[in-house]
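Single chain ahead, by itself, as structure tokens, in the form predicted alone.
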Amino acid sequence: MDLVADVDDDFVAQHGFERGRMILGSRAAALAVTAELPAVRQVAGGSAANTAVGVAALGGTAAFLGRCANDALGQGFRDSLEAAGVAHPVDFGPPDPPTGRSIILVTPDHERSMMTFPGAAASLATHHLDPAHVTGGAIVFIEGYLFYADDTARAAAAAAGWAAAHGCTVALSLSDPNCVEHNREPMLDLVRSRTDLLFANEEEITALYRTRDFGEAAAAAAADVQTAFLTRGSAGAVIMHRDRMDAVPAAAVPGGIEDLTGAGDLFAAGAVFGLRRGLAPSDAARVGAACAAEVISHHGARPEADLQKFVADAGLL
């Protein structure tokens, strides 16, 4: 679950957050910051869950596999998936550790800085997975945050292995620059060994390939995966596919930007949905850009508008 609050830059600095990035926080630290948050908005979030919700909102079929505690936040999280039309084979553990939460601080320039206490999510292990969850031809989407814990990293690798064995497409989101910097070797191994579709922003992809040159990082990604979707904020996105580089502009944001949370998650939702509809990668990225524009036009990391209509009105599907 996400706990979202509007704050000033001083609040971000005083509480040890890294501007524009995600840091892991202990249970004590997360509770201490929560106690000082002004006007908290509690909304269901989670990177891969947001992507699944976006796919369902576009009219696709999606399921989210993860772990919550059997507590109020966990039940609320599962209810949010059900309301969004996402299948939810969520495993409920005991009340302790509690359901994970991410504290999201949004500054006046709309940047978001996050402290995440994974809680029960970090206890997801390979034995919680069921090969029946991976159906032939599906896109299995893995978020990079799983690499912060050994059990979840092994679960991610197992899911990717099952996906490959069942003729599925494996998609990986690098999730966050800090995540890449702390877990580079296992993430790069999964990119090179199992990943078909790679999603990353500019900071994440340059961190993965240890270069400051975006073009160099993009070329390296193209050599490792079938298709790489590399987002660059207001500069749009670059898509690398079969030695071809395409640039896609950012979509106009209705009413202006309110909160950047979820932009990458919804971009991924639009892109994977577009690919399943048979679009070329660059056209799928345009769907992703439109979905990202919708989610950053309001607070929260999940769409509020009719996403199917929003994309159709843009002439994209």
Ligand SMILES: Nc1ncnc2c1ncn2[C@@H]1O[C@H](COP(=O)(O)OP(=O)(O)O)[C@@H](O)[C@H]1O
Contents of the next structure:
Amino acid sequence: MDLVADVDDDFVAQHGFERGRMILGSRAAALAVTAELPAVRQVAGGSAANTAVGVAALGGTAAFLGRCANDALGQGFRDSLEAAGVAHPVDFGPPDPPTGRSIILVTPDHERSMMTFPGAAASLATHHLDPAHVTGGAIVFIEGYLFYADDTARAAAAAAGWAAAHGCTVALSLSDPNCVEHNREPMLDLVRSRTDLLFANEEEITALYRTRDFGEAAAAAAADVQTAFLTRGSAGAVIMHRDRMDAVPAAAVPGGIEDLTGAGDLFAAGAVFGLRRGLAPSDAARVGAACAAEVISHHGARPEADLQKFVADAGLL
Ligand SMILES: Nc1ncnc2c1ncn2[C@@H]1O[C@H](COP(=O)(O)OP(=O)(O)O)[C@@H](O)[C@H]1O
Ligand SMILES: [Mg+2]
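I've shown you the form predicted alone. Could you give me the structure of the form predicted in complex with the named molecule?
What follows is the whole complex; the chain from before opens it.
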């Protein structure tokens, strides 16, 4: 669950947050920051969950495999998935550890900086997953945040293995630059061994390949995966596929940008949905850019407009 607050740049620095990135926080640290926040909005979030909701909103079928505690936040989170038409076959965990939460600070430039206390989310283990739930999907979408905890990293590897053995497409989102810096070796291993579709922003992909040069990182990604969707904020995205490199611009944001939370997640939703509809990767990326534009036009990381209509009005799909 996301706890979102509008703050100034000083608040971000004073509380040890890192601009545009996610840091992990203990339960105590998360509670301490929460107590100092001005008005807080509690909204459902979670990177891969946002992507699943986006796919469902586009008319696709999606299930979310992740764990929350049996507490008020967990109930609210699962209710949000149900309302969005996303299945959630993994059972609730016990009330402790509590449902994970991410404190999201939105600064006047609309950038988001996060502190996450993963709680129950970090307890997802391989035995919570039914292989049929994984192999029943055409695309298994794994968020890189899973690499922060041993149980979740093993669950991600298991899911990727089942998916690959069944001929499902494996998609991986690198999630966050700090996440890549802390878990680089195992993430690179999954990229090289089993990933078909890679999603990363510029900071993440350059962290993965340890270079400051975006072009160099993009070329390395192209050598490792079938298709790499590399996003660059307002500069749009670069798609590496076979020996092609296509640039796709960011879409216009109706009414202006409000909150950048969820941009990458909804870009991924549009891109995977577009691919499933048979679009070429660069056209799928245009659907992704349109979905990202919708989610950054308002607060929160879940779509609010009718995404199917929004994408159709943009002349896509
Ligand atoms: N400032 C912006 N203006 C317009 N579009 C944006 C902006 N920031 C993000 N987007 C859209 O969202 C996509 C993903 O954003 P990006 O910031 O690269 O990823 P992340 O959310 O993972 O940091 C971009 O490719 C673009 O389509
Ligand atoms: Mg960004």
